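For reference, the chain that follows is the form predicted alone, supplied as structure tokens.
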Amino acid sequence: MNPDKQTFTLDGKTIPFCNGQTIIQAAMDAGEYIPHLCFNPEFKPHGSCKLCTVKADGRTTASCTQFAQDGMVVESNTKEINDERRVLLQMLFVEGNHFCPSCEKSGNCQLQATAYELNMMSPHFDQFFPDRPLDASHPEYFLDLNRCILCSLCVRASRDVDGKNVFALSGRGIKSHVIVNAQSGQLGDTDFAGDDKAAQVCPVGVILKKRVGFSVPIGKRSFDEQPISATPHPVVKEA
């Protein structure tokens, strides 16, 4: 069988794929959007956010880790699945401090844009209000870990692309959090740089460049101009 001729269906649409592709990779190549936060095609899947969960031949699975199979029937855009995604988003919003109107990332935030896409109208659950100190020790960037959603994209980018291991995950369960790999725990005491991949992958407002805040006005940012589903993998318009 020619691997280029293999297909599966996604919400009734025929999606071609090559051997070794996951469901979400094939869907993105075909221009179809599956909600996701921790997935990035440049890195090995992590499977932490679970927003990309679909039903494949009736079985619930993460589309970022499930390999596509010829003839597979995949459901993604259904009420049942989107209701579950909405609950996951609500939990992410209350576990961190996400005050969109005052956030520099508003309009470029994938968490915010995904909430809009899935019609999340309120956080529903009680807020955790974490208190994580800001880190402004670096001359070019600062960290606001109060907004972290534990997607691990910065960890994977720094380790797998930059070869620096600036970031790591620490703790377990509700105590999980991102740390900076320096004796001081400060970003300024690492070799983190603006051209690092890790400086570009945060889907929320944790890693921000200094002295450029709001240079792109709200209303003219990536997800102000088009919904996150308009492109299979969001391209954020940075300053």
Second form
Amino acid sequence: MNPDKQTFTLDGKTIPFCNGQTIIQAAMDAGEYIPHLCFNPEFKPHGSCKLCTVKADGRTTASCTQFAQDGMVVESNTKEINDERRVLLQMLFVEGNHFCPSCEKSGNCQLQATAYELNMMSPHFDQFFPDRPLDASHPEYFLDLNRCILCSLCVRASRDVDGKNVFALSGRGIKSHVIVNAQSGQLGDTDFAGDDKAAQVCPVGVILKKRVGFSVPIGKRSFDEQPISATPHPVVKEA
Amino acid sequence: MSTTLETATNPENLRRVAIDPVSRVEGHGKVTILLDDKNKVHQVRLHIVEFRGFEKFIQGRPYWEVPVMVQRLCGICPVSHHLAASKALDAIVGAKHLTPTAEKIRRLMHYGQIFQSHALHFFHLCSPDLLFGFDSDVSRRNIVGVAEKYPETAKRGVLMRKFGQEVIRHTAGKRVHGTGAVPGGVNKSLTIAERDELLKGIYQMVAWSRDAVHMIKELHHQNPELYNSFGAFRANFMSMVGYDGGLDLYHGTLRGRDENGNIMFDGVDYRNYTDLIGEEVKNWSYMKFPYLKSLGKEKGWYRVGPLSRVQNCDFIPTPLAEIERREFVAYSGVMPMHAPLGYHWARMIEMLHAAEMIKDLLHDDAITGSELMTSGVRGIEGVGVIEAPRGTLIHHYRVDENDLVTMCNLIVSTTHNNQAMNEAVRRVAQQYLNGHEITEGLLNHIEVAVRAFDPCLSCATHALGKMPLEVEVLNEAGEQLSSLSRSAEGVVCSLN
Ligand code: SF4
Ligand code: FES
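The form predicted together with its partner chain is what I want next, because the block you gave corresponds to the form predicted alone; please supply it.
Below is the entire complex, every chain and molecule, led by the chain shown above.
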């Protein structure tokens, strides 16, 4: 078997891959979009959001953790799978406090862009309206945990790239939440810095640079110009 | 100045009539009337469910979110809140003077808002009453009826509103709930293409605005008896005027006049508004009653909005609107005009002014400039005031060292007019309802008086004259004696 010639099909299209690549990695390299939130090609997969769910040879699996195999038949953009993804998104929306119209990440947010992509027209479920704190103790950055989707990208970035462990997930089930590494529980008391990788990775509007707000006009934000599906490696603009 | 109908002496023995909701106004309000068995009016109150919760809600949020978040207060004049908040927060980022581009883009946005709001109010919400008569056939007394009988008027209403919205879209990024103004400036200026697109339409808008002033003026002249006396009461008035005393809806100082038109205060820095204005709470209304502290609660209430502004300024700095202002002032004579229906006339003069201002700004190169932001020494407190379509709008914030809002106080235009609107409905009740069998047409007179103020009673309701209305007549035991209902289609039926 020639390892360079390995391929699988994604919704009928032939996708080449190398040994050790996951389905989503190979798809991204080939310019194909599979919805995802907790996956970022720069970090080890976490496999928690399940947005990237596909059917591989008829078996439901997370494409960010499933290695590609030669000859595999992968279905992704089907009504059945997209219906399930939409329900996952709706659950994410109601579990947190996501008020897009007044959120400064609007237009640059992967959760919002994915919801547009999958035609999510309403949250469908009753809102939880959780009571989550806003941490503005750091002079340059703030955390609005109302919008956290527990993707753990900040945890991975801080641990694996910054070597700092500023962020961690704590609690179980519906009580899961992000904590920071300080006795006081405040970001301002950690060694978090603006040039940390962890400052750049949040796919939603939790970890934000202060005083930026709405400085990018509507029409010039990442997903105003093109939908998320046309941006396989979403580069979210830093203002 | 005020009537005595606020509280009846023996309410136990009276019938209660409720107009709930008041239609063709923005939001939800109701009027309750107490009548005795001879249909004599003993008590009239306009009640409003207002958005006070917002001031709490904003606490603990980062200040730069506020201008976008406050727009949620209102689906009809979000831009006004957007700009008043931005002006207040300019002080937090130390922006004493905006760049010329930022100031002019904000003004353009504001005049776009005034223009579209006044057009909507006049053509969609009020022209049915004014063109057909207050107690005309209710099934026709709506914008659909206007479109049938006066298609050109209705068409202009639609296109003018649309033009105003386009001005907003180009300056704020979206027609509703945009993001254009930010503390310290704006996030975009106009492209040449955007400017040229607006330039194509603006001359028509100026011409149509002038026609609209002439139309309402005609109506006044045709029926001075009605227009000058309907719901009329005398009151103080207040508005912001420019530093030169001219009409300026975006920036200036506060000026107040008494009911005879004499200046009571002038040149007041709006940052000191709490020295000037107090707010009284009454147990029967959710909306506070502001008053001038110098005159006290009883006598200190006042009127804001177009009728005040057009008479409060020394001149209007655009030529066509200035000609109309002079005619308006000459018409009312030595005394200021106090008639609520005068609001419509004044409002159309302002719409013309807004159109002229938009035209001038579109010819100003600064609106395509690239210097958008400015900042300076960080502040902790800011007050922003603008003259919104409905009147003086005050936003006041304090921000802590972590950039979070710790205090928010808002006095919105409709709140300033609370007592004045109550006075107007009491006058109309006395003039028209006293001693008569209550009909839908008579009750609409009450609504006409409320509508003259263009109140924004709460958030986004676009009823366009089709809001369902129920009127109940109850006896003292609270039992229903008779009732009328109007469906969303305008069909009126007796419920028993
Ligand atoms: S803060 Fe952002 S990056 Fe971190 S877990 Fe929550 S959503 Fe993910
Ligand atoms: S992207 Fe695969 S589980 Fe989240």
